[in-house]
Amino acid sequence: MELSAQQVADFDEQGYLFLPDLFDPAEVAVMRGEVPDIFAQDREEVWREKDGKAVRTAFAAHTYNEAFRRLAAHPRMVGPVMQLLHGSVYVHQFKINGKEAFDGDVWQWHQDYGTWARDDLMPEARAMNIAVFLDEVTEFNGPLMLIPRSHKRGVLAAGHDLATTSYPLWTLDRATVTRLAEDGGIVAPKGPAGSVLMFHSTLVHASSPNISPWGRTIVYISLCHVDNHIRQFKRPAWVAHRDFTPIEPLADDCLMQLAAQAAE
């Protein structure tokens, strides 16, 4: 999959792009299908909210799930990536965010590359987030919100939250914001499950509680340019990878290949 010049020049200007229905239900359902099992294992890759019941965030399912190492390496979301990094890239984060209905609790106001740079030493912001909604997101089951063009304003001061939510997060201070929603606004993109939305790793985002009945899973892959892997490694393997091996695409139908298989 390539990006058309106004894709990438849109991507340029706004910080983020967003393309409805990329993976069809079909897809969809392999990566759905996956999710309880995952969300149900305890292993210390499941962060859960601070209830200690409702899943936050599964770190590095592609490293243990086969539909979702498939997914990591899948054309449709590393070639954009590719193509905008201008060269070869690694996984440096995977997750997949929960958001329970009722249950899912805030994401603050952060820059991803500030925690990347401060607790990774990623020497730049040549690394980006691709997300895949795996539900239909709404203005209800609380959407990812987007200041468009903050990303062109570099790594913001920010301090390190340990107390709002179950994770710690490099959180920007509400003045910070107000200054850039002033400037850029607030974008919430939302869509049908199969939906994909990529943004800059300095484009500053956030998420509300959902407090809907309505859950809203969305798999985060952060790809990094192989030159610019991280320099430290006092986080786990699993939040941060140190495997700097260059990304094979497979196939596009690399899914649809996988449902096959376990059909026979």
The other form holds:
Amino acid sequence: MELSAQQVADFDEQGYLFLPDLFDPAEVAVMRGEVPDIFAQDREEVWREKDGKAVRTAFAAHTYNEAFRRLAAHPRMVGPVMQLLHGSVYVHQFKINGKEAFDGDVWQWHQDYGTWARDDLMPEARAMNIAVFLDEVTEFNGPLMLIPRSHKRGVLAAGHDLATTSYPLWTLDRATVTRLAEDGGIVAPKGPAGSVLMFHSTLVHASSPNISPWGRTIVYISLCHVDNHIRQFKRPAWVAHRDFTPIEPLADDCLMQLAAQAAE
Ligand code: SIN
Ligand code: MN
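Coords for the form predicted together with succinic acid, given the form predicted alone:
After this comes the whole thing, all chains and molecules, with the earlier chain placed first.
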């Protein structure tokens, strides 16, 4: 799959691209069906909210689950990212964020590259985030909020917040967020399960707690140009990966092939 010249220009200007319905309902079902089992596992990669129960994020499922292994090499996702980053990419991070009904906690305002630069010594912001919606995302269940054009500001000053949630994060202060939002506004792309949101690794983003009765499962895959791999291995390998092998995109129907195999 290739992005149009207009889509590339929009991404450069706004810092994100929203592709509704990139995966169809049958493909979503293949992935969504794996989530309860992953979330029920008692393993270090499955990180819970402060209540110790609701899943905040499940790391690295592509290393032990076949459906997510296929998603991490899916041509509809990897192709556009290789186009935007001009070359081969590897998986820097893979998360399934639960944002569970009633219990899903806040993600404070931050830039992902802020963490990758400070914690992992990733040389440049030649990396991209891809959000794959496994549930419908609405105004109620904590949609991701983005500040358009904020990716053009480079790495912003941040403080290491170890207290607000169960997950340490380099977060921006209120004055910075206010200033950026005066310029770019805030958008919160919403859409059906199967939609995909690609955003630049320095784009400022956040999400509110989910007080609704509807879960908001989103897979976040962070792909990095192979030449730009991380230089410091401070965080566990299942948080910031150390396998820099270029992704070989799979066939476009790879998820449905898996469903067919399961039905045999
Ligand atoms: C993130 O920024 O990594 C996650 C945000 C969210 O799931 O809302
Ligand atoms: Mn983030």
